[in-house]
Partner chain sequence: MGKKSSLQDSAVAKHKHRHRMPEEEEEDTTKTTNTPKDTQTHQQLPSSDSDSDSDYNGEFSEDDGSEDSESLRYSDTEESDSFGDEGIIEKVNSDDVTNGHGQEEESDDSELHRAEESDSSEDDVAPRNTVGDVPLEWYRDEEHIGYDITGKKIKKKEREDKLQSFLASADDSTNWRKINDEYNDEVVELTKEETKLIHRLLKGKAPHADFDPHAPYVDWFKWDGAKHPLSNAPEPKRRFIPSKWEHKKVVAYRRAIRKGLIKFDKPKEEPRAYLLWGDESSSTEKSGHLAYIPAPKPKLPGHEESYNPSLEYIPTQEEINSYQLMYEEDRPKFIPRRYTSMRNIPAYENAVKDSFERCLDLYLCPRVRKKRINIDPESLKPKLPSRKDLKPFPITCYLEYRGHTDAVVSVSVDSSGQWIASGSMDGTVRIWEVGTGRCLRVWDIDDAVKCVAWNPVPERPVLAVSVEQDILILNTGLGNEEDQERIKELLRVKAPTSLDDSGGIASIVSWLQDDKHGGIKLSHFKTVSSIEWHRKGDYLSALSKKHSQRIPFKLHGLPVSSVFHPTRSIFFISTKRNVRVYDLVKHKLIKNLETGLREVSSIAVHPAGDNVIVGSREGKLCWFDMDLSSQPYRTLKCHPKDITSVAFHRSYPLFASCSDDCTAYVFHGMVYSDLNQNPLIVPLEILRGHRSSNGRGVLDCKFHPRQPWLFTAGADSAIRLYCH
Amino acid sequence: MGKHYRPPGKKKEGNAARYITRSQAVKHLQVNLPLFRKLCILKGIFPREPKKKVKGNHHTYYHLKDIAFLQHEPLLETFREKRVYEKKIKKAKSKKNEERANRLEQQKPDYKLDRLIRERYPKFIDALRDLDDCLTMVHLFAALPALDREKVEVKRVHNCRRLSHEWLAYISRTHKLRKVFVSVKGIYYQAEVQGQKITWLTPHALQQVLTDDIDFNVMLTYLEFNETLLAFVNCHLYHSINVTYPPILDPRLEALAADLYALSRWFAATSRASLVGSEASSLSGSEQVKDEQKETSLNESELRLAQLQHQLPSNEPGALMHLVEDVSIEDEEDQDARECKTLFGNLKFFLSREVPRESLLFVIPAFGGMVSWEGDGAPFDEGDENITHQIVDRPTQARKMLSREYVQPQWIFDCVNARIILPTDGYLVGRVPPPHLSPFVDNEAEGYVPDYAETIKRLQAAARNQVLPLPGMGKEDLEDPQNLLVEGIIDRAEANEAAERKRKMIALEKQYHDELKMELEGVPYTSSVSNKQSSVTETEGREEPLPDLQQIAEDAANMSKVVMSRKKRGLLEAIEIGKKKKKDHVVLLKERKNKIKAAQKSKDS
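For the sequence I just pasted, show me its structure by itself in the form predicted alone.
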């Protein structure tokens, strides 16, 4: 049978009617390709993969309804008008008519993305779910140098830095940070805001080298949308804790690059302003009228907040890293939030100049600690006698004080991930620290638990007064009645009752496995019922070893494979291959660990 022929005039059907190629979409919208890319990024429209590609596999396809959605976008007309003005400005400059070019530049239409934020995120929780990539990109551009040739302006870099610091200040003051991991790429953070886990990556404070193989036009379009989204999220979060947005920062601290500290002082100043307002509400009626007349203007209230901020003493510890007093945050805090809030509650830190200052200024206050640094604008200096820990990242420390401990920055991050104060012996200056374990990896699921993870687990159990099994034993060994009797936890009568219950459970479990094995072998139900009583009496007389559970599982898996389709069977085989690779990797790690231990033993001997 020949190829299906569609007569002229007949309506298209199927994928040919539902999907359209990118070149067709550009021609349909009457825009160029860069503008089409920009519209798709701002509106959140992505290419589709139809089951049958009518025009071939080398084309990019879009849904026809998405293109119709773009066609009715008001931004499309704004971009067209902006392009007309750009042509007029170019023509005026070519004629050396600077006055007309400047006038047209001022009249050029502008646009905002606030409406697109409300359109794409109807609920605030939707914006929080889509915040991971947004935060990573904003923190990336906050660390990039300004380049005119790549259209990375200084104004945009400063805006990204301001937005990132506002986000970090909120997370730190509300104690929402949960995990930190330092890697080669940068520092990974994870916070929990309104039940949503938000993970982002910040680059190290190093000189960034930009390559030529990056399309900055596409990245700047994404950044334009992400800046608006993060400003919207910051505004909502600040208002949720009764803090004015945007914050007014101390220009002296801004000049010293102490933005996070300036934001903490803004929080404290807002707290004092709220306390002043509550005291004013308790005055008499005549005094309230006078106060209302004095504070009618918004500029006057902002000036008062700025004055309160300048009145805060620079060496006041409470103004440094404490959250706003009497703010309306969640009353019901879980155990995890309470642990994070008080982890460094009684500790006072001082940062040496070689450590990553911005990261530690964010992490330490997020877990209840007080921190200062070496330089101008610091809340307290290095000679403060109340300092408990000094963070140092150098081979040796010449001048030491006996009242404090000198540790490496990794100790802070490991304490945060473990949620306990770890011993400082392995993190002292000049020593090789223990391995920095990732909190994003589930060691039990991976099948390999590092030695230091076991050590941290025992320290956590000791801090919570829990009993853990010895190495090589499982949790079921803790529940053994004989072990509990030896430990003195239960008496002999309770041990006998527990042993009887355990014996009955083993008998019932054996009966279940026997019935499962007979069912797999195809034994009829009547014969199994006739043998049931005899098997029960035999198990009551003596305890037999359990059947081979691995063989039963393999038989059940083989039977299920028989009835599978070829596609599902291939997927199952791929999953099994992945599990086998993971198991081989675990075996390789254990072999390496045994070799290292053997080498250390031979070296010591």
Given for the second form:
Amino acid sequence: MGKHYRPPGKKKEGNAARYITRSQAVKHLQVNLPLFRKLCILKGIFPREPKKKVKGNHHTYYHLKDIAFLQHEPLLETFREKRVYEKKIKKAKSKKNEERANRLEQQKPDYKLDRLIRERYPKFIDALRDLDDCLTMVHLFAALPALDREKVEVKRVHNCRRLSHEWLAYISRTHKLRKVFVSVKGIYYQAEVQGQKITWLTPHALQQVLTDDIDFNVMLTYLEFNETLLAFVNCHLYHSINVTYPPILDPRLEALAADLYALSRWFAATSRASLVGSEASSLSGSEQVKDEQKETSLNESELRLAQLQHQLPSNEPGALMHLVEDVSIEDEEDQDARECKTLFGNLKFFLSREVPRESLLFVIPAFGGMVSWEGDGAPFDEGDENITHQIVDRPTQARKMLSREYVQPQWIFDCVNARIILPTDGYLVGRVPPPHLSPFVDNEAEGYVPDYAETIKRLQAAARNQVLPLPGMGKEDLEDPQNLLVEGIIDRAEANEAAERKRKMIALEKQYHDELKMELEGVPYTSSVSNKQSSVTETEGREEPLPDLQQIAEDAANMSKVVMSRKKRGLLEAIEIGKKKKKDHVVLLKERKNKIKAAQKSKDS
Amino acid sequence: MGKKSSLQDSAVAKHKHRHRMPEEEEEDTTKTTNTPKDTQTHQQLPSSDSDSDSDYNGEFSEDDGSEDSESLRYSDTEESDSFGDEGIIEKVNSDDVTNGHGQEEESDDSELHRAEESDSSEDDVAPRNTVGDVPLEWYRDEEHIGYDITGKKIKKKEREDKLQSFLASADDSTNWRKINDEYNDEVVELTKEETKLIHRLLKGKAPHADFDPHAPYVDWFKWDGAKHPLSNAPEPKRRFIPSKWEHKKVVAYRRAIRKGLIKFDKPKEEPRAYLLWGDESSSTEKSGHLAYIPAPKPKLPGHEESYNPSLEYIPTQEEINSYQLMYEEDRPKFIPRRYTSMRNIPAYENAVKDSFERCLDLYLCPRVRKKRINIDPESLKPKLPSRKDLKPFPITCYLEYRGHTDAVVSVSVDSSGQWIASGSMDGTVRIWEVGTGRCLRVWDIDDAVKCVAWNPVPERPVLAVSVEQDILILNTGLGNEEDQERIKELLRVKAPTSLDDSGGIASIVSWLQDDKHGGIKLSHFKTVSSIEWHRKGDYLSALSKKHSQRIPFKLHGLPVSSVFHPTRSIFFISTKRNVRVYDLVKHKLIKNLETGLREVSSIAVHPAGDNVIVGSREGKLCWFDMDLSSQPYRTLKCHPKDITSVAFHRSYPLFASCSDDCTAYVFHGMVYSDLNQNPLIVPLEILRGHRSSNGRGVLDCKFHPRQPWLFTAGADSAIRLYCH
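Could you output the structure for the form predicted together with the partner chain, given that the previous block was the form predicted alone?
Then the entire complex follows, led off by the chain already shown.
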């Protein structure tokens, strides 16, 4: 079938037919721009990039299907009705008819977003995948003051706080937290829920700076959606571990702003209720946690199995294989989870008043530790004998107990990222702690490994070997085997490094000898052929043997570039520029490091 | 708090009054009852005071209350006065009540009173001015400052001149207390008490030290005295009977509710979360619309964003300063900072802004699914045959021919490959033995040589040299005797005959016998830039600056380079942009090769004749396959500077280009006899060794006719031979 005939100039095909600009879309939907914006945000419609921009480069283009999708949205009608009501209310108010205004305000149509969430995230895992921004935003608003002029209501801020606490409680309870990073911008957390890495940022618990150049309407629309999404996600997650949602909190603890702890109590209480036969145990005893975890994981795995069976047609030969693979992956996950769960297993922490309490109350239980704080409602007080670590962030600690260590909060975060209990020497009170490194950076790929990362790596290696002690090693010295082991391992690691260095040296030497040999072979060849004049070239050849090597490499690169097509050459050059940038950065870092070292040396001497 | 303020005001007014009459102070204290003066005091109270007074009176119409307040007013300052004044104040108050608008009149009266009084009390002082509240400028030019009470002019005092007044003021220790009263044209000296008052006023306190602004409030009104209600009317009946109309309305509402016309709003319920993704298996339905492209996740923070990064991540102050010089786009968005403990971390100032920007990115940025560019750079490099398989080709410098004293411009190889000729800027043409590097012969031509070319026929070892406007054809004296004789004859005989034969050409070229060098001289009008022999050695093409209109070649622009087809009678001539291909027999243009280059510098033809390479000033080399199209088959960007010369090897599949960047590239250029297979071009070697002089590098390159050797002539006055 051929194409339909259209008169010239009226052709609507291809990109011209498929994409429309934003103003066209607004006109098409018969809404105003703010409403269009709101709809787009709620529905998750975003502009697209057509291959050919028919209307010009400076327009935003929407796909016609997206716009049609918006057009059939019932929310559009609700918004229109709402607008009508708002007009009526305005009129009533201007006529001083308060009663009518109030009545209209109450009758104003309301809308719910659950359908939209279901539509945008047909599966729970999709919602988890998109949770990063949602969490960051909710946590930010939980830390914001209520602003009347920006329509940030107290209720919303409280709701955000509640949702964020619920989320944190879940993560902490199920030991899903993996990485923590304290940056200047706030504290980054990374959790792994159902195999999805979810990273979010919580601002520091301080008064936030507000600037004028922010359109709060846009942010509030996003917040509206994000709040709803997080509520449903929380609900789902809570149900998955057999805890009723929404949690009912101890009002006393809530009043003390210890929501997280209240939530953990709630967890404990509900889980006790749900586990009928479980033994009465201590409040946040680790055995109980384990029990519950076991059951939930069991439930989960059953559920998964059922899902998989549903999804995979039974006649597919690979179905069973998939199942087996999945199980093995889960085992691996379990290994990781177990490590996280028992990191602070037998430690008891006490938080001083000046440390970031909320963050530590979240992180320490997430890694299996017990924690209390200074203030009302705390589970145990400072005088407790069993406290192993007290987290302190002040220049000096006046009264010290010998049975515990006084460390700075950074120690917790570094331990979490390294997954081992680090030595506390560097983190004691009053000392400048060692650098806090980002756990999100792949040092090898970056090309630069900070010193402290190396130390941590060594310690990790030592700790790993400690679990599998070497035969004969333990018998030698019973007094302090661990220390000795660590030392030995460090020594070994150093020896390994030295050996590697030696190997490299040998390789280099060999290369050099080879070159020499080549040269020696080359000389008689040229001398046998050439006469007196060749001596000139010969001396030249001798003068610059090293740059020659470089030049050969350079030449080879040059020559391969010569034959490339222009497009490929451009791409290659771009890659090279990127590599060079990275390299330059590393060089800069090294330079700075050397300078600092030199400065220190000069200071010492 | 009208009362309190009025209290203060009265105090101020009192003070004003005192100020006006400093001498009165003593009198006040001595004479306790000075009735006219006190009336005046009361009259001077500001209007607010009188208003409040009148209100007070209006409401209660009882005089004793107001009297009391009045007494309070004065009690603080003049306790003794207050009781004596009573009667007069009463009189005034009643005046206020009776004629509320009689204020102005009264003030006039008071003015009168004051004048009189001042007369009586201050006899020694000059009479008071009565001009009233008018700008004093009006009297600036007059001799008087106003009129006294009797209507006489008050004369201006004599002005002291500045110096005197200054001296007087310098001597007088109380000068700071003196104020010039312009209205009365006199100098008033403030007393100590007055200065104290002023200080207190300046501090914003009440003028009198003993005044207590926070005195406990005493309610002077007797509340318990009122026994009777204001109205004595009995309660109306309607207060006791239910309203008929209200009843009707209630009935109507009731009916409406029963009929369902009025609906009550249900209390709004909070949206509750429920298991939205309850049964995951049912949610496999496919959404009808376009694919959702998830937004890219925000970048994860690196070490430098830590609150306590390693020291090396923190830029020095100089580096931070240097950021200011950068373009705003290049400037790093985040400058690492270091805090030694967590309690020192301040609030991040851009937290909300960052979040907002992320929101904007999410809904404003077009999203496109892009394939991650994760290409191994090695994979971009084309797969070329190994260089080892393409041997032999020139690799190393084997010989250097030295002797010229200036840049060697041109080099040419004898057809036997035994000799090379070279022309240089120093005005010499030399012939070298290839194997040994021995200089065989030198011609000293005074002008700079542009080009040298051997005759391609081995039996005719003749050399063509272009110098300025001439072309010299030289006998090299090589070859056996037979050849020599033939050449001598040729060179001798040829001259006159050709001159005779073509009289038309003579206008452009004149053939002359050159006895000095033993050859023929062809002089042109313009400088000759290059020479090229025909393959049979019979013809010679020379390019000069002048448009050679004789030839049936129509060129757009100046000819740059020319070359004969190696087998057929075809002639290539290149201008700056294009290469034109002519059939010499048919006198016809066959093809126009569009190079797409900015400025062509040299051209060479493959020995098979179907492929041409063109070198350009911008360092690009074009390979043309004549059978394929008139567009270049391949453009190689190899040199950063001008390509000065390109050359094909006669038998090996090699070609070379040399450039001003002191390098020569050797390529493998295989042409297959199969027409379907494109020529294979592989860069083989970069030959270095020449040094740059005057910004010029290698000026010419030629292949050895039999061996895979390359001769290069450099601007450093050397010729090099590169061997395999």
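Worth saying up front: this structure is predicted, and the values here are computed from it rather than measured. Residue numbers count along the first chain shown, from 1. In this text, the rigid core denotes the largest set of C-alpha atoms whose superposition between the two forms falls within 1.5 Å.
- Once the cores line up, the CA of Asn32 ends up less than 2 angstroms apart between the two forms.
- The two forms line up on their rigid core, and Ile596 then has its Cα shifted by 2.7 Å between the two forms.
- Superposing the two forms on their core, we find that the Cα atom of Met564 is displaced by 4.6 Å between the two forms.
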